[in-house]
Amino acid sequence: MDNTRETSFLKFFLQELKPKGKIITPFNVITVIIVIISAVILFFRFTKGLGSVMDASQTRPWGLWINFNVITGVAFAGGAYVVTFMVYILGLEKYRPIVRPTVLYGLLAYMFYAGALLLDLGRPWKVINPIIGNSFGLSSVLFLVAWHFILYMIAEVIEFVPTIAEWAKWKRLRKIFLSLNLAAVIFGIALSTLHQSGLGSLFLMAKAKIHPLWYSEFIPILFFVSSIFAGLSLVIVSESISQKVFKNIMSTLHVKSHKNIIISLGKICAIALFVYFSLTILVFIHGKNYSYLNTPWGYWYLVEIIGFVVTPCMVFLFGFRLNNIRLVRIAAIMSIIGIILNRMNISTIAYQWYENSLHFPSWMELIVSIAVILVQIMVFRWIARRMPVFNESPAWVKVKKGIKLVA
């Protein structure tokens, strides 16, 4: 009996591997070209060492694969814990249509960014050291971040397994993991507050290297708060794109509720941005860094704060008040740019600011970083076109009081 089931699933899986939609598209062609180039670059990286492809040194060991893909990318994965908190803890059912795509993106983000981290390690097989506390110690920030990272990925896997089970028609497995869903959500939310701030804590030991306008002992708090509007801004953008790419497979509820959800998320982003701006001003006053404002670094700092914190906050607010989805989308894009700018300022641009030259990653680092994102998008697309991420759950899903029990 088990062999029959395994054979049946294998046939089903092989059938699902067949492409759905056009194969030759501009996106697919560009992605394949970039991935092939990245494969060649990574060949040299693993055979000749990091120095053959990266612009790094002993004083500046972290490259773009950590500073952008990990430090910045994890902030954008924050939408998963915010949305699940609103739906499962606060009971805001109107956001339920976007739970599965948001959790899927968060899960893939952590998986791919963990891979990007391995690319940036001189000896990637040594990654086990911070996990077990060897050489670093059990009280190190890196040990805590490593475990937060691992446990949160496990929590997101538990949250997404019911979707996989519905696709594969594993009814019993779905029932088991659906019963674990609430516990996984609560656990995941707790871990998110820890590891989002934990990433900021990694920079606390670099006080002498980060420009005073960006360094603060409150970086962990700022990292956590900024992950709220960063994650939701990406949800707004990705949902807007999905409405066009996956509209033919979306449920009617998902399509009809889109505008209302996006506008509401815009309001939450405006509040989070205001809180972040207020905390930033308090940190600035506490640090007494007034003398730096009338300098090139001060002008650059104002560009970040006024141009990509205050401005998107106001645009989000006007978008909500005017019920204008286009304004909300514009604000989300500005907010995303602002987070990238902030994380790159702290980890790269304003890092070792006292040097006379700015650090720029090599073109090879940039190509590989783009490849990581493109492959993540392709995996997301493959899953979304096959599993009940945007569309309705299958008919066999039990119905209780007229409402389908979906994760």
Contents of the next structure:
Amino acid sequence: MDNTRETSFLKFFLQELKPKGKIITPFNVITVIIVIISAVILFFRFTKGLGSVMDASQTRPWGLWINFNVITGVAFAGGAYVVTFMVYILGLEKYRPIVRPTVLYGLLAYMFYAGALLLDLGRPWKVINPIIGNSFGLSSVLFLVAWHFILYMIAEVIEFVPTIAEWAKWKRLRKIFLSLNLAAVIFGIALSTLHQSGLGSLFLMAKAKIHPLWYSEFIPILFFVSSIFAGLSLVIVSESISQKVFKNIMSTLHVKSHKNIIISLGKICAIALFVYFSLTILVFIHGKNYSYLNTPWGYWYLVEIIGFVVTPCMVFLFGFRLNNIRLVRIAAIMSIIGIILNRMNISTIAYQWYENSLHFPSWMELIVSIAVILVQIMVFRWIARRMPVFNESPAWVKVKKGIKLVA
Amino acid sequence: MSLVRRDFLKTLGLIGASLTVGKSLGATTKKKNKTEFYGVLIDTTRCVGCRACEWSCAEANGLPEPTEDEGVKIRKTSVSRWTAVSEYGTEDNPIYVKKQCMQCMQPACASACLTKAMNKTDEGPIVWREDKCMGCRSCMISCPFDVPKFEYDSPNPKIQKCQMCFERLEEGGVPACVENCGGDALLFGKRKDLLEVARSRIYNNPDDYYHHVYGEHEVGGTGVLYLSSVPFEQLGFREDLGTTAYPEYNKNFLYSVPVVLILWPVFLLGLNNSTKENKKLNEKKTDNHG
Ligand code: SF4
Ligand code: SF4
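Based on the form predicted on its own presented above, generate the structure block for the form predicted in complex with the partner chain.
Full assembly next; the chain just shown is listed first.
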């Protein structure tokens, strides 16, 4: 690239940096306040130690940042691999409009949740150890998850570069990365399968500490299957919100296909939930856990399974049958709550259950957790308002034949 | 565990990450299985609850000195107390139990550690290495005995746990607690020999002992072994931990990783091709019709 092009890109970039849309909105104000408070909290965290802000203990080592942002949040980022699977592998063109938003959401989710992980590490300056190869804990599940996170992020970046290139008018770059797309998608799906289940495997050695209703050797499989409907439910909710927020920049195709896509996703969710439910039943029978059912823990378990697995499954099904988008949205919200319940049960609520003490995160942990999510949404919005995520690709993309359909 | 490692190596090769770890790993896996690990036999029937072990532990490891008013009740180890003596039993018949890291034969903590900061040495003790640890606390999640302790109140936190005086062992010594035990309750030696001693004590005094050596089989065997006069449950030991070595619980998952990484992409690529072909066919059909 010659000088003039660089400077012109710089100008363009600076131009784009300026906020688009109203600045003083309730959302922005709240976000800024929460982010400022988090900054203060994080200052204490790094100068006084994790214990000063976090309600973790020697028997419950992980707090909200890992258990909620990482373990739960990553399940919701599962939409990216499911949608790319449907569009690029199965060739289901119908879902193409949502590829870019989902991939962007996935990419940001991984970036921010990996960030949350860093906040939680006691000695984050050593994080490079398992990466540069002077200390490989090869039998460690977390080692595997960490590597898969990194590799998956690279795959997601590759998938998203064409969008950035269309925005910045880097035609060559766009072409190069498009040619890598299928490989990135395939690799990304394989990595996702593994790290979604890997997150569950982190708890395999906590056998003695997790209530038997939630612990089983099949946790990895359950985590994987549930990431399918977790990811898609989040797509349903976020697409529905985007319909309103990004209305004026959304391509007509995106607007028109919305209902059809949501309803079809609802059907897939219903199937995935049904498979998940069948698996939990099998696991339950396999674990011979009947005696626990008639205890408070058993009731709580039933709330999760009946209330937030079976019920959303039915509601999805009805929504699909009746072609009712509202029902599908309601079901999506329920299944999101169900996933949060499940992950928090395993990692926090039913963890060290025999202590019989309710465990609440500190308000400071909570604020930082929320801040991470809010900033992620901010960045998402910034990108979506500028790059062709919801709207159509710029005209020059379409001129060339053959690649018209690329994401 | 060695199998897991080897398989996993293959995986990494597949990922294409250029990792050059083969050498060091191969070496450790071979050596480990040959040596007989050291351990400590703790005979709670002999312990008088003097807590001399706590003092000597603190001195040997640079921990703050124990205080009298910590007392002997039911206590847990902590960041500043690697070993702690608790009192169980009744007032007339107290039973004192020293607890610390069990120095598992196949430690969950080390297998959970992604930096190998937790590391089982060839001698048997599991040591923690400051220069490697990134403070993720997976070791704490995984340890069935809740042994590793984390310094929550430090900006430069460390994991604290008993390391069986690894450095003293290297110099040919014995753990400080064993050396200073006031009641002849602690015995240091090769684990195999300790088991013999434990069994013969039970055999010779069948009425004084509960007939079980805690740690012989628990979680795949531990380096620290316990004898007791009452069922171990009454001394705060968990008897529901099973005899499976903890790293085994990860095995299925770790084994499946290379399989998924090879088969999934191949399958996906095949699927992708067939979709493409189908599409072409369909297009042709519509062309013909048109
Ligand atoms: S008792 Fe816990 S810390 Fe000690 S070796 Fe076993 S797993 Fe590791
Ligand atoms: S906290 Fe340190 S020693 Fe424990 S698993 Fe993490 S890196 Fe390993």
